[in-house]
Amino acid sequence: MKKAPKVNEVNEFLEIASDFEDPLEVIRESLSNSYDANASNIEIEIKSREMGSDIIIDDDGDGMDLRDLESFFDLGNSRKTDSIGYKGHGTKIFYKSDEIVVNTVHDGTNLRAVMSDPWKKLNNRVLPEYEVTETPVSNLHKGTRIRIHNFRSGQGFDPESLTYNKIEHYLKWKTIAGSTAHMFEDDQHEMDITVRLGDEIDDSYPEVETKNRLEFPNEQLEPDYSSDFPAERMCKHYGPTEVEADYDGGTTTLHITGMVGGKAARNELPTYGKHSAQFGVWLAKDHIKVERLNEAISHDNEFLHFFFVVNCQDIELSANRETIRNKSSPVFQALKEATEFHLSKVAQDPWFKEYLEIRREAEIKRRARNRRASLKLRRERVESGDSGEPSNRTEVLLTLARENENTLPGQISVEDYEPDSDVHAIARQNGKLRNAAVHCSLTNHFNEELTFEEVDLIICWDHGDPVVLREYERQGYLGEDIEIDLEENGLLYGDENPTYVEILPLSHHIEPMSPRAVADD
């Protein structure tokens, strides 16, 4: 007997629509959609609502007939074959909202779509229907509009988090917005792209408005030697190139293009999240980029200095386009391998090394500068006699030995030093030797659950915080009593035959030093 295995329709419509949750997913699937529409124009406005947000997206492209738009409601049924939503789960997003209507323009009929409560009915184990109305119109008209009304964000992504800043750089970073396929297509249609947030969201400006193409940071070969850091505006292009990389079984093409720059280049270019990672070489494909492939350089310090778009339609996206789905595919490792053979004759041009050898030049003098002046900032403080607060038992036994003939009663010298043992160091006082624990403040040895027992002398730089210490002296530490008496320096532990420990708080015997001479910066 077969069987055939079977589909939750609802189960699938779901997972889809739950696998985004930004609404700026919505505007990456919506310029997607336009672009392969042949649209020249389109904008987008989205707006606060109590439940969500309204997002509405009107462009001047080819629009939909109703096989179309079946497509556009249906799972996994494009009709698009070398197209970005060729998977045609993109707009499945659209069903986390109360409502969607869509309204599109085609050889002169308009069709109207009404889906109402898509989430609502999903998440009730019910597939959604939609209504279509069709109303003949002028053949000047064409375009589509889709209003999706209350859509849901997922935690963290509500719209009040949008700004425009944070729009303009997901459009150039994540979207078609940031496409590099104008460097390799002549005949790249180009649209004009405007995105508009309610007052309520964001009123720093009206809207953004940008083109479908990313732009490189100007060249500038030359070092700037009038600044302190010369090759910070240095900035290199390389490509666009197209490679044929060959495989057991076909060939397939890379366009690379990419440039190598200081920071000050890189800060024109647009990011999305954290700076620093972003650079270095991203996988593409319909010139839209999806994840980095650093180890391609080889240079692995270096990666920030690189920014390369490398684009393979060959590679194969997850649902929400966010990962490459066939890494272990022979296509991959080809173009991987063909990917590190062109970043190693960019790591060998001559102009790089140049560029890294400035680079480190000008470390190394930054390194002198800061050397000086926090020599400048030491000097003057011995100098003032102000030495400070110690910051580490280091600096506490340094504090000791500064001050034992000036100050302190008694010579004491410190015989052994064993930092990350419980008594730190043995020292010799008197002509005896004493077990001696080290901290910046007695507290310390209370915050690191010290017992006393081995220890005869607490060296310290002051007591530190005696709300605390009389805490411990009412409730007691490590199970045993414990009296502590700051004034006479001493305190006993234990309930029977109690251990004395000295303290010696430096900071109570330290005056202020005399100037001495140091020699002029």
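Numbering follows the first chain given and starts at 1. Computed from a prediction, not measured in an experiment: that's the story for all the values here. Definition used throughout: the rigid core is the maximal C-alpha set that superposes within 1.5 Å between two forms. What changes on going to the form predicted in complex with its partner chain:
- After superposing the rigid core, the Cα of residue 237 is displaced by less than 2 Å between these two forms.
- Superposed on the core, the two forms differ at residue 445: its CA moves 2 Å or more between these two forms.
- Fitting the two forms on the rigid core leaves the C-alpha of residue 419 displaced by at least 2 angstroms between these two forms.
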Contents of the next structure:
Amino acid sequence: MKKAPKVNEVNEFLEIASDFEDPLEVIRESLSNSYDANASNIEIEIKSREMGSDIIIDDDGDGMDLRDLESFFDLGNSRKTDSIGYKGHGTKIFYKSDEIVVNTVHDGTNLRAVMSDPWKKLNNRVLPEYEVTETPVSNLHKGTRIRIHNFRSGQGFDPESLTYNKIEHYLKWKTIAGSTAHMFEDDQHEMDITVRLGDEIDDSYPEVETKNRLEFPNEQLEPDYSSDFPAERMCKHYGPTEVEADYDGGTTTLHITGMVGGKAARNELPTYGKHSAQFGVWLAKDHIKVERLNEAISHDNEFLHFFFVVNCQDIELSANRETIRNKSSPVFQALKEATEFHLSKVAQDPWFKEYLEIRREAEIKRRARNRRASLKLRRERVESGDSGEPSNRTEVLLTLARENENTLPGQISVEDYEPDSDVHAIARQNGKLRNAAVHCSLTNHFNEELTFEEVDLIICWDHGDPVVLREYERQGYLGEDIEIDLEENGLLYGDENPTYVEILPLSHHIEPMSPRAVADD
Amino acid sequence: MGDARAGKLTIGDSVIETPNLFPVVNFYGGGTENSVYGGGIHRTVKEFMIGADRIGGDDAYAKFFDAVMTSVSSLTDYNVSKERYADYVYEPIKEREVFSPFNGVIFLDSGGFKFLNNESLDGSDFQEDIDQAKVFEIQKRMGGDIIVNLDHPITPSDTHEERLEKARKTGKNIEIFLDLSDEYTGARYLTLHGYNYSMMDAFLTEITDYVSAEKLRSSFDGIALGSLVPMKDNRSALIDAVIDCHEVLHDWGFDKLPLHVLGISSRAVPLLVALGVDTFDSSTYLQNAINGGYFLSLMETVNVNEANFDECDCPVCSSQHMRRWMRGNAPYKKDMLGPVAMHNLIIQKREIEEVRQRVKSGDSSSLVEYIEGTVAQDKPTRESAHRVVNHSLGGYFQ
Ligand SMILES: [Zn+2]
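What would you give as the form predicted in complex with its partner chain, now that the form predicted on its own is on the page?
Next comes the full complex, this chain leading.
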């Protein structure tokens, strides 16, 4: 007995439609379909509705005949061979709605198809049907109009969160409107794309209009020294370049195009989402960007300066076009290596190195300016006389040196200083070497969780908060008892054979500062 | 073509094509005439060089020894007696019966690199003090076609003062060397030391206290850039040094002289050719063979036990006799590696020939293509390769 595995058609539709969440994905699919139908004009309208959104897509393309219409609604029998949509899954996104109405004119015939409650029916495990009516029309008419009623956006994709700004950037980044194909082919046909949003969504513009081409900011190879950041608008184009990459089993072709540039240049590109998440190296199919491959740029070059699109028709996409499926294939490996190879050439371009150098110099000069500003403040503080309190270890030691002869009991000279080690200094007192920890406040020793091992002396500006110290006495420190005698300036640490550590708080020996000298400029 | 150049180097009656790679050959290894003055791998290499009976009397190998590098220090390394030393320097190498089939150019290094690691050239075994005069005498008696002054190489950890001190010692030697070698018929190369422009400039400034720049320019026939061995695996530092060397030589008026880079592994050769270096010496063909390494190309090495000799058409791999040796069926176990070294050398010489032809073609894209297919395929070297193409061969994006 032979048995064939069964396919549950309803579940198939449900699953595919569920892959799509964002109403913007409807736009992406529609633009690709219209492009495949040779449309030169496409208008999209989105309105917010109680349960989701109404979406109308209108193009002047070749229209559909009855068989095309069937594939539009069917699953897995796309008639398209050289098209952008993936196996015809894209249009199934429309099933996530309350009604689909298609009007399409092809060869003097208007076909109207209506499908009611597709989403409700699928969820009730019923395959939704559609009704087709045929009417003759004048040959002047052309194109397809699709109306989706109450498209169910996923959670977090409320149509009201859409703005013209967001849509425009999405178009340029994620759809054929941001295609780089025109840099490689002469015959890529141009499309005018218009999107209108209901006023309840965004009334800041009447519409957005764009073409199906991504353009780079103009080149500017020279720095602009009239600016504080001369490299900021620098920009160089790299490509378009066609690269063949061999792998075990074949050869694939890469179309690489890109630019390197400063912030001002990059800001001229449309962006989508977080600005910094947009740059780097994009892998693309059909010249539409899919996923980034920033590791293609070696680590000492910040990917942020780069914007590259690497198109390869041999990458395979997930149904929702968001990720690449064949990453473990040899063809992907070859693509990756060839991309790295190409970008290493860019990173070794003397122009790029010079650009980095100009940026670096501007950054150093900016830091120097900030230093000057803070230096001015510091000098003012010294002059005003309240600069007495050290703010780091070195200043504590400077205070020690300054006050040595005047006020301190016995000379203490610092012979060795390693601020990053646990015992910061080796001091000489009355001819003997002593291991010293140096702190602004005694409490810092505890905050930094330093041990008292090998420490004979703590040189500090003051004790810090006595309550904090008392808590350590109460609870112990690093698992051992500790006793601190602030009157006698000493501490005992450890349960058996406790260590004795002397404390030298400089503030106790020094009178409040008065201006000693006035700096003259 | 860019900075890369191809030409002919004429020394006396010998003419060699550049860029060229000089294999290191140890003429005297403590042996006697019967063993071609050597043992082990050195002996077999020389047997190939002269087409000895033991390797089948084949003279097809001579052309791979059109120029060789050897050093005065090869005498001092083998505990030879005073008598044997006297024999070694009794007549020039090429006039010796046993080496008569060999007529390549001999670059005879001073052995100054022995001063690194605080070693010295020690002639005590044959009761000789080694100084500039002695080194020159040995160079002359051995019949070097290209000779260099006795130099004091630097290391990356040297302080500025140490480097100047070494430059002064070298400067003194140069003064003596030029005096003594005034009538010498071979070519004289000046050693240059430094890792960047300023270091080389300081070196030249220091030695011109002893010999004027004018005199240096008129007396020396070439420049030998030294001290790079300790950084031979740091490609980007190596390339920095050679790029800067070019600039220094230009600024000091030495840029017409041929440039030799001392002791650099063969893998960097295509890049250094692109930067304008004319000749190299390398012992990697030997070193690798000693470790059982069999070259598949400039970039790829396998163990000789895994090598498929059918895939190589060189005279070594084409000889059944030599194949048996490489498989371990040799008169002595150590004979096994000699043919491997010879094969390695052939691979290197063929590559340099390939590079030379591409430079000669005058079409920089041909050399770029070569670099892309070899050095740039090696990940650690890729950036350097792309940098060199951008720096010296017209670049990718001009
Ligand atoms: Zn071979």
